[in-house]
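Below you'll find only one chain, the form predicted on its own, shown as structure tokens.
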Amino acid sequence: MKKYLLKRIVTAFGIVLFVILLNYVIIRLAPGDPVRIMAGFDNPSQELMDALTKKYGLDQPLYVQFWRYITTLFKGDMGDSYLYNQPVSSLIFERVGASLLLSGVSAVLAVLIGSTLGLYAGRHHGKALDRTFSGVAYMLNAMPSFWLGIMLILIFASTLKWLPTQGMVNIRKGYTGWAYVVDVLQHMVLPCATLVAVQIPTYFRITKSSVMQVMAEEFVTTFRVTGMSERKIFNKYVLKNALLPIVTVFGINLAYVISGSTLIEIVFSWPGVGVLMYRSISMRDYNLLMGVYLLISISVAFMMIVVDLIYAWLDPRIRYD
């Protein structure tokens, strides 16, 4: 296992690498130029261009540019904001804890939901409920995040005033301690159910055909000739290798969970990272948006080792010696 954990450690700083590799080159290569949006489009003065260029290093060759980054990137900096003029791991610090909590509670809560009406929809295959679960379940799927959203904040906060309709705390009133708390999770009730809603049948659909397919297994027929329980063969046998395809889909989400919920924030006006990439595409802000997929990218590669390690203790058939 030593030996497996350290050759993908190794197989993913070098993903990581190639990562950063290619964004840099697509990132560049994209249509726009940060130095006239930084200038300005009314008239922008080229002496003030020409000094932009120079002071972040633009009027370099690519390749260049790119051995830079890369070796004040292995010292600790992703280089200096160009729309805020600050330094990028501090920009995304600051809102990479908003991002976290809003994506992290709502794919918590959506893999718990989607998959208990997923295991009794598998189990029950056919009946009312499973029915009912399955056309909501296509319903949400076929829903687009953001314009659930809209409906929601236009239902609870516009027209019965239950909720609040954007930001994550009410800054005129400036809570602390518990009231700040609870002020957060009044902020977080809408974003997080839009999430939660349109995750969950992914999850549901995962569950249910994999539960399906475990129980038409032949060990399954071969527990019920023996007379075993029902309830022991679902919850001992059926339930563990149930679980393996939905272990698969939770750790891809979890390792967007930074930036997967961009669509979302912008509509709640979420303080996170989604905001801030999106802001970094729409003004050419290069530094910021790598350090952005250096997050991402990092976050995936962690998160398929981890899914390797869950996945050997759930199937004892899995070794990586």
Partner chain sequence: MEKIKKVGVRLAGMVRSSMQLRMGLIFFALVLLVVIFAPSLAPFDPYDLGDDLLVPPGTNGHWLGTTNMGQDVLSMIIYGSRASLAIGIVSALISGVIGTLLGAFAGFYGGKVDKVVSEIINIFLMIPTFFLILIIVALFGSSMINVMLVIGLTSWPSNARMMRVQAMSIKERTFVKSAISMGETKRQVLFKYIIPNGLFPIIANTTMGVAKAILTEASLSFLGLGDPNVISWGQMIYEGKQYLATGWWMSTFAGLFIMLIVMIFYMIGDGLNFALNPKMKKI
Contents of the next structure:
Amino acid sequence: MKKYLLKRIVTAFGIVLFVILLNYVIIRLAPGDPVRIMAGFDNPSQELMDALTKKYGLDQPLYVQFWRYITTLFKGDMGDSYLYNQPVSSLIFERVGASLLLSGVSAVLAVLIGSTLGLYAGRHHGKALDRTFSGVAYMLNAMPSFWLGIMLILIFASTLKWLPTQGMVNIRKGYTGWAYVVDVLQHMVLPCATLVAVQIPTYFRITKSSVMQVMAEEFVTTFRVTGMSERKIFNKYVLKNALLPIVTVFGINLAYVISGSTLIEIVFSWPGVGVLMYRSISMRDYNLLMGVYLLISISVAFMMIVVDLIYAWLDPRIRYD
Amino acid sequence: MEKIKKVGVRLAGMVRSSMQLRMGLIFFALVLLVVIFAPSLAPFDPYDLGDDLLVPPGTNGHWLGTTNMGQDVLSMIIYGSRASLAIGIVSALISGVIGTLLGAFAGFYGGKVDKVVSEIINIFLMIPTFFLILIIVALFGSSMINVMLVIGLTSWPSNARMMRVQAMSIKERTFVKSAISMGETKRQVLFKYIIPNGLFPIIANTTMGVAKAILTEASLSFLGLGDPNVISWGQMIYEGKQYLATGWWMSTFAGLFIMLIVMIFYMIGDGLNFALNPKMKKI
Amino acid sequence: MNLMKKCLIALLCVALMMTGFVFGASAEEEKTLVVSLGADPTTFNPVMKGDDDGHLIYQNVFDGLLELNYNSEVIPGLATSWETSEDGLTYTFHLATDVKWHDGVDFTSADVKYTYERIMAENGFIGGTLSATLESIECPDDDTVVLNLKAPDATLLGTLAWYEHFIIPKHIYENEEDWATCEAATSKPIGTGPFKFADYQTGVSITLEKNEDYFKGAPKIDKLIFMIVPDDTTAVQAFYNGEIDILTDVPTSEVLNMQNDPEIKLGCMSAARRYQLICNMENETMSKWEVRKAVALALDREEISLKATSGLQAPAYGFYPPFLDWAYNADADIGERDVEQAMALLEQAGYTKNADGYYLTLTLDVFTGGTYADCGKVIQANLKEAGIDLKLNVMEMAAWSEKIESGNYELGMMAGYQGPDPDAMGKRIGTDQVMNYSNYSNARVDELLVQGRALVTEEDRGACYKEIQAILAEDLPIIPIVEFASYHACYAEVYGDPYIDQIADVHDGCSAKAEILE
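Since we've got the form predicted on its own here, give me the form predicted in complex with its partner chain too.
Whole complex next, starting from this chain.
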């Protein structure tokens, strides 16, 4: 077990390194020059551009720049953002809380609601409620998330005026304490509902199909024949088997919690990492983009290991070699 | 010939067994008809800038209204089906082919080959795909070809993983063993027995992949990263987004059709999965 | 199941809290104005680099020696009056007295000298222009600054008034070795402007508070908040829902909607900017005069304006934005649309129609945003009638600029600021100038640009620029399309956006005179 874990961590480390390299190459091969953007498009001055190029070492050969990036990275420094002249780590740190809050809460709600509905639908396959749930799941699954978000804004913010349109806080009021918490929660309702709605179908489908699969297993039939109660069969065997795929999907979703959801954050002006990354792409802020991507890769690698461990704990049959 | 007939019989069986699959295929056939006969179905040239600017549905023969630039929305929807479908299918095919070949190769040969390929699959499974797609398309341009390639090249690992498992189990079956003992080369066995027999789950997964690719294209378009030179449904949503208050018809219909086509592919994929799973039939 | 129950209870609690909140809304009366902002400013050092998002903040926190108003006219800033010597080599500025920095320190002429010298030393945004022009800066007393020039330069006042031209506090920046990463540049800017910097939450908002001691009079509102909303559809909804008071950069689609709403006021920022085609003179096809002329003749600017911009961006006539009467040549234009003549010219240049009915294929590169792509689509339709197959290629800004600068293109489209002085046109058409993406070179034009800079009276200078426009109308390195237009919107009870209320004595983007009418 320990050996397996160690091996996984080493591989994960390698993968993260590979991802950094891949990303670095892709970003730097792309057209677009951050210096040009920094200098502004109206009447830029050549002297300013030369000075900026030199300042950020962009005149060096690519491999020199990469080596410098990697070495500083190992010292725990992700470099400075060209755009904001601030350390990448502090820029990300300022934003990560908002992303964690929105995506984290949504992920948890989605797994709870989705799998509960899935369990019900799987158990009562073919009944009216199952059909309704399945139909709704199909539609939600097919709906582009940003589209749903815009629709929710139009309905609940613009027409009904129940909830705020965008942002995380009411900046006009500047609440503190308890009122602040309530304010944030209010702003969270719509983006959260969007994220939950688009994530529910995944949980619903996997839960439902795994329940149905297990129910069709021979051992379940045997238990039934021996007179074990439906409820006991369900709680003891069906539920446990359905948990495995749910954990996998949930784990992967959690891995992306840290980076937020770019599309939803943009639609709702949620001040998270996703928006930051999107801007860093269009402004060619290499260091910032690398920083965000690195963070995502690490969290994905980390969560994959965690998922494996939970898997092992849930299902002792899995062998490690 | 014999083989094709057998596959056909199996498919027909599946279609009979799954209502979802049947419905999905019927709708898909309808969409295909629209795609093929787009020029004769569309009442206007979708690239033509008419003089009716942003008129609501039903005006002057514009059943679904016009855009701010006077393009006929219905004609754009009809032509847009080509781009959206092409992006979905081509990228899913790229991912299906790469996934099948790599997976079958690893599963069939086993040993060191398997280890290396599995590790590659693991690496790609761990790459945050949407962000990678976003970065590549944003940085290298959003032509339709780029979008297709990027989606295809980043979504194959799930297919590969599936095919690998299939290959590992099929190679233990008697007919494969006897083929090997009859002296057929490994390559022949791989392409004649392993891949054809393990392909069905991949087909189901690839069908789902089409749906996902169409949604990804729509998301990219939303961020302004669609191919602006081609009329696609995603692009229509993006261009109509500004006009939600003044001309809801510009993007609403495109959004509905995206939902529809995605649902069709999910239905086919689900239906295939259902029909493929013998245990499910008992329920 | 237990877990489910707990979750349900938690959800109920949340719901209860929210209803409680709605009914118990607190009321504290502070006059606050919320302005939309598309993205976080990249720096609060207002002279380092060009930053459109930061600019709105700088305009409210800092002052320049001179300012531009909404119509691109030079107005007094920290300098209340100024005079020029006979030979045009010495500019003397008299500064406002009793000006204090936000931290209470007195503002003096030393700050001005320090600012310009630091800008030149660090290659700040206007550093290049200043270095090329200034010989020396003198401070005879605390309220006077004298600029000595190397050669007469009629454009100097415009440079000092235009963009990222603000005066920064010497007592703070002289202790900072790195003017980009110091606290004043990243989180605590100190200026002399009508608003003090109060709070910044990245990605959320920037809060400014009124400066009671502002030398032009304290603002009437207490707080000016810039709310960061990246998506413009969302920003529009937030404006309609009352979360934003002043919406900057209203999408074209919504302008039409708002024009019909008596509750909403609109203002347009347009002066000195316009959309124009740029022809790559070093490209083999585009180097042919006949091709450029044919493109120009095939354009229907009225149709472009109507279909691509809903008529909000007027057709652009002539070769310089018409905001300065003395410099604009109304006679120099590409003339009426004439498809027949366009085709005749193409045939004259040796082109013949292919099977599809096209003489030749051209590619037009535009970048995303604005109405560039839509204009391109109409141009595509226009040129089709003249037998030119135009391919439209839309790219993201950064990639576009790299492609255009590398000279690997045929036709491009761009806008950008060409003021406040007509000399700015030189950057786009002068030989080897920094924005001369057409790679145009005409000895007479270069000569006229130098003359125009050295002459003093508007009449003499105007003659130079008018002749340049006549030459451009003949050579066609650029082709005018439509005027630029960027709209601001606010509700009727809000007063004080310089564009919306056309306030001539406030610098553009500054809310010094804003108030909320009862």
